[in-house]
Partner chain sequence: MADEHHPHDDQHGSELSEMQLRVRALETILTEKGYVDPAALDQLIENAETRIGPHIGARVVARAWSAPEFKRRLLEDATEAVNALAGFDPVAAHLIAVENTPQVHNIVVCTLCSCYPWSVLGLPPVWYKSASYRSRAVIDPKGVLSEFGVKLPPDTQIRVWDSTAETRFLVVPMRPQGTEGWSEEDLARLVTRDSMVGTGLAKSPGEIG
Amino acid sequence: MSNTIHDMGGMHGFGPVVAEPHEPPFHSAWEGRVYAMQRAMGFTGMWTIDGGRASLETLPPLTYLAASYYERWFLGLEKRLVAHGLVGDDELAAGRSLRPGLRLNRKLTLEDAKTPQYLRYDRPAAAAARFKPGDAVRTRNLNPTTHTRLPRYARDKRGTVEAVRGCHVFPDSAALGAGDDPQWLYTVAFAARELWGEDADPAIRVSIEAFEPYLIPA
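Just the chain, alone, in the form predicted alone, possible?
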């Protein structure tokens, strides 16, 4: 989460989250097509899941807020296709191909589409974990211009490590196409008053998943 409009934790004015009973997977047929395009283009391996998230995060604020869930997916996919040279802005404006497409040398078959692609993001560790359950830590005060998984409301806050979740692909690097850069991942718990101030409910604790580069000893 870079410092963009999508990072809404702790922000006021957006109203309650209202769950829709028996909500269908898609409300319109076009949403299913967007999902299919996402799956198909992900099969090319041209970007990571974190690169996909980053493309949504950098949508203009008014566009992001006005768009529905699958509209954001679609707009982010458009950005990635242009960034990787698969289509041009002029072709999007025209609504059709204006040039021959690039050959990707990878074919998505019907059988591929039927088989769920459960990717693994755990990786071998280059060093031992720096922290253990029970350790007091403080999150770094980060304000990156690119993707990060450390939300704004939890920066420069004191918490306690609850669990070590293994070593995984570091999203901040993967989003930039800079490789896996495996890092240890922890569950870190914070008192609500540490996050929100003295008016917060003292009985509430909030846990987040935080990568080791986000943390320093408290």
Given for the second form:
Amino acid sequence: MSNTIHDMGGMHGFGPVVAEPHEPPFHSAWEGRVYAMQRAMGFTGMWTIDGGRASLETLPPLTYLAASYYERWFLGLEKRLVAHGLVGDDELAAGRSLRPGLRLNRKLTLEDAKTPQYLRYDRPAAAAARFKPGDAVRTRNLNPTTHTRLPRYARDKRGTVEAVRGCHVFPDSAALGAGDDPQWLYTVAFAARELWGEDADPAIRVSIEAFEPYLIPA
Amino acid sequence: MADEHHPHDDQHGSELSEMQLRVRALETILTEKGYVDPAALDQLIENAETRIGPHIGARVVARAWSAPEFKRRLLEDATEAVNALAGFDPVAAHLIAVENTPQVHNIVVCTLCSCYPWSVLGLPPVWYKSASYRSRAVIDPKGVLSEFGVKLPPDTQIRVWDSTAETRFLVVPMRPQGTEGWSEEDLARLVTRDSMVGTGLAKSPGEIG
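Got the form predicted alone; could you also share the form predicted together with the partner chain?
And the full complex, kicking off with our chain again.
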């Protein structure tokens, strides 16, 4: 689902932004464990980063809003582990393993963990980029029921290509387990007035990182 | 924070102990099944708490302020420039540096979740992941900046970067006045995390004493 509560850009009502002085990386030990389990299970390659995001975005809206960040990570991780057959609902209820685990392609070792792992998402391009910096484009009016990285506030809007960022894994496909489906990625900038109407401040511009299938020539 | 619970909020105490139990149970299951090594999890947590953080970004910015050729490379290809810096693990990927000028102030958000340049800033703070910041940074960036106490000349252009892909943005704040001849080490002390997200400015020499 894409038109869900996670797509928050432009919403009202959440109040002021409150920063916490001297905030620690984790507020409680369990947050660190959730963070680490998420990273370690992501390393196994059983799902993609976009599949992981989709599992958070499809949490029920009330659950999503009521949960803290790492609570959401935990709920998404549980959901994904069950969906991939790695853990059973009965095991979550029992709080222990009731049967042997599946065989993984790879498992994060202590040595792996000592070396920071940063994945790359750029891929060889099958065709030349359709747009270049300076091109006027319009975002498509897409409302897929599956994962997308085109936020609602930036759909069907006229903008300008500012930069070509290379060819990358296409999240909309990867989240479905449909492979990398590499697509060109662009920085597309919009005047705030195009996004929010004529009362918006003319001194503000907003950009998104837009994959080529989101764009048409304007 | 409207949508976040904190362990020191007493009213959420029972909820959190339930989370502690559930998280412990899940780690037990994953360990028993051979999916995770608890020692590797410990290491990941230690990395997040001690190895990555805004001190890395601060050194990148201080170098950019001091060395025009490095700044040129950073703005052209931040991944390459940061990974080539001596003393850092070559960890950045898809990193893009954007420069504040007297004309343009940059601010970074991820409206869809929490995309953030971990390799140079560490884990994002709670406010960056909050519903208030994610919802408002794109529609009311000036209001958000004023809540952070950022005062800019009225004719400054504001540029918001919504991190909707794997590209990650690092703001290069403006170098404060009165820092001519400073060493990179001293300059780095002026570079705050918020100044590299765009919700702050670099400190002035008087602020660090």
